[in-house]
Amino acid sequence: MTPSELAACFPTPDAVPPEHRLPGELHQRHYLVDGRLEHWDGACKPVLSPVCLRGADGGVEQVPLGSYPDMGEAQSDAALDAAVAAYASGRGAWPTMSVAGRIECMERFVQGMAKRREQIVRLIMWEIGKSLADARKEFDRTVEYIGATIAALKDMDNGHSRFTVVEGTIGQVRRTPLGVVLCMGPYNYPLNETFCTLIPALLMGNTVVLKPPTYGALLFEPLLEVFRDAFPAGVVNTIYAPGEVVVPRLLASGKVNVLALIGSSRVADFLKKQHPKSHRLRAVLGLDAKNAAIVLPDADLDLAVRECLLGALSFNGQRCTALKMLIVHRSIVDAFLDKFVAALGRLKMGMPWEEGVQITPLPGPHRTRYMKDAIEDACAKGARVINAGGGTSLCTLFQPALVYPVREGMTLHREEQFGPVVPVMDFDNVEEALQYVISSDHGQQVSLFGRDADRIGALIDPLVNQVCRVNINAQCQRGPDVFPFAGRKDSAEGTLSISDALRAFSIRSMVATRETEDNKQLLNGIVREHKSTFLNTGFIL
């Protein structure tokens, strides 16, 4: 596409379908702290949509969506203090509440959240440029995730609802909360990825300071009342402030027990060092990834191209699980590129509400500039853009680019591009492809494409010791959520799946005594009279 053709992808104001228009700008002036929606009278941060509107002169401008509070240290301190007070050294109403009680609160939250589906889906679409279909999918998947996490917690707790007697000692083991969690999610899945840490943290009895992502902050506004009404005061607190200003301060206080961050390893390394007793800080981190696809000479090319195209360009490649390097055997690389270019040309580029759209605007012009810079660097060092018009951009819209051959020394070779640029390198010996994964700083996933059992089998064993998931003849992906989602090297710390996340935000604690008649009567009395929420033999249906 030419710049003028890209400009035609953006609508004029009256061309936006009425059913997809926002009712007006959303100027958020409240935040949640200690069970209250506090009013904000200070500076606010404007929010611009990735979607641009085309004027009469043919120029395009990003759509203003509204604004949210631009708070500072005093407000973040208040949010942290509220979470600390609600936890109350483990004596607060939330950490001492029964598991059944916490589940009841979470179910109340989900009911309130479901009532706001249309508003939140629309905000996801307009705030981050995600297609309407994918925005709906993100919301629905998040609701399903909460239900599955509740079910897993019931199973976990029911499995602990008994006493164990070993070598004359009676004991009961349960999982207990860790304290205050600082929760920060990413812009690409602002609802789902944030809730994949927030929900298990809450269900396990922790209190939370939630910092919404910069892109996707407004979509949490409809949930503030729901949080307030579903949970005890101080259990969920929100801050809207520049991360570089308040987050190091929060950690330096020593009051944060768990850092839950989906972001970059560079930021995570810096933040962890701010804690005065870093050995006390548990980190649950989803970080950088540069997942590779290795396409062997006997691969089904149609299948490999289809999966690699989806893996590289779903939501414009803005996924940590995206395929960000395609490593193709030299004997088939030309055929692979031809098929990929043809498939790439069939992708629909347009606005998020358009039926079947696959390439949508990026968060801002800074992202398109990064993509262009990375392509220019590669071309200056011997690569070229294979598809016609690839890399053409206008404001927030960027035509995907297939770049080949990518080599060591180019930005695209090692750096996570997180956008619609698809780098391809070739190999003669499979050891070259294997060494790319081994020498990478990242270790989340890899995809293998081939049909020879000997070749695939010989690669599986070394690769499972380098990454946490090997996908055979399929793109890299997170789901299903019951499977572990983790990373080696700079890609993650801790494992996120439904059951693993519950364990990540808790620790095993035990009550034990000697096996004597007096102690048996004592334990029976505590359980029978419900004197402890920890010691019990109840079963949650």
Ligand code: G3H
Given for the second form:
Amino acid sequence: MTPSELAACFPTPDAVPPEHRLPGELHQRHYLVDGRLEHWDGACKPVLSPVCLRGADGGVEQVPLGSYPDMGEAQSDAALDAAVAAYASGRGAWPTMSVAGRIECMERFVQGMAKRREQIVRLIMWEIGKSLADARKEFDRTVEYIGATIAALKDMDNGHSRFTVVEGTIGQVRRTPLGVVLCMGPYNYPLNETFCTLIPALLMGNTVVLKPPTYGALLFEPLLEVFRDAFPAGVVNTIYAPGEVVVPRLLASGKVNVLALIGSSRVADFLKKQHPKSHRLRAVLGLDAKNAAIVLPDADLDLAVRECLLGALSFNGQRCTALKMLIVHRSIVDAFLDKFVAALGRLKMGMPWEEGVQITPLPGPHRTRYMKDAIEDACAKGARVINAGGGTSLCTLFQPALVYPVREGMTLHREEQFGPVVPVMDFDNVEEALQYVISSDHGQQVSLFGRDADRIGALIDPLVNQVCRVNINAQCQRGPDVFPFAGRKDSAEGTLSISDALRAFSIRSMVATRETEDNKQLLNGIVREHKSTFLNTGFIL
Ligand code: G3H
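Alongside the form predicted on its own that was just displayed, please also present the structure of the form predicted in complex with glyceraldehyde-3-phosphate (G3H).
In what comes next, the whole complex appears, and the chain from above leads the way.
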């Protein structure tokens, strides 16, 4: 596409379909702390959409969506203090509430959230440029995730609703909260990935300081009153402030017990070091990834191209699980590239509300600039853009580029591009492909394409010890959410899945006594008279 064809992808103000417009700019002036929606009349941060509008002169400009509070240290300290007070050293209403009671609050929350579906979906679409279909999917997947997490918690808790007698000791074991969780999600799945840590953290009885992502902050606004009404005061607190100013300070206070961050390993490493007693900080981290696809000589090429295209370019390649390097056997690389170019040509670029759209605008011109620089670097070092028009951009819209041959020393070889650039390398001996994965700083997933059981089998064993999921003849992905989502090296810390996340945000604690008649009577009395929330044999249905 030429720049003027790209410009034509952006609508004029009148051409935005009325049913997809936002009702107006959203100027958020409140935030949730200690169970109150506090008014903010200080400085605010303007929000621009990835979507641009085309003016009469043909120029394009990002749509202003509104603004949100640009707070500072005092407000983030207050949010932390409220979470600490609500936890009250484990004696607060929330950490001591019965599991059934917490589930009731969560169900109230999800009912309120579901009522705001249309508004939140529309904000996801406008704030991060995700297609309407994918924004709806993100919302619905999150609601399903909450339901499944509640069901897993019931199962887990019911399994613990019993005494165990071993070698003369009677014990009851349950999972208990860890304290205050600082929860920060990413812009690419601002709702889903934030909630994948927030929801299990809450259900396990922790209190939370939530910092919405920079792109995707406004979409939390409709939820603030839902949080306030569903949970006791101080259980959910929000901060809207520059991360680099307030987050290291929050950690340095020593009052954060769990850092739940979906972001970069560089930031995670820095933050962890701020905590004065690092052993007291648990980290649940989803970090960088550079997942590779290895396409073997006997691969079904149509299938491999279809999956690699989806894997590399769904949501413009802005997924942590995206395929960010394609390693193709030299004997088939030309045929692979031809088919890939043809498939690229059929991808629809456009605005997020358009039916069937696959490539949408990026968060800001800084992202298109990064993609351009990475391509220029590769081309200066011997690669070329294979598809006509690949890499052309206008403001936030970037035509996907297939870049080949990518080699060591190019930015695209190792850096996570997180965007619509598809680097391709070739190999003669599969050991070269294996070495790429082994020498990588990342260790999330890999995709293998081929049909030969000997070849695939021989690759599975070394690869499962390098990454945490080997996908065969399929792109990399996180779901279904019951499967473990983890990573080695710089890609993650801890495992998330519906049930693993409940474990990540809790620790086992137990009550134990010697098996004597007096102690049995004492335990029975406590259970029968409901004298303890922890020590009980009740069943949640
Ligand atoms: O950005 C990382 C997401 O967790 C990926 O999830 O594979 O379902 O797109 P997904």
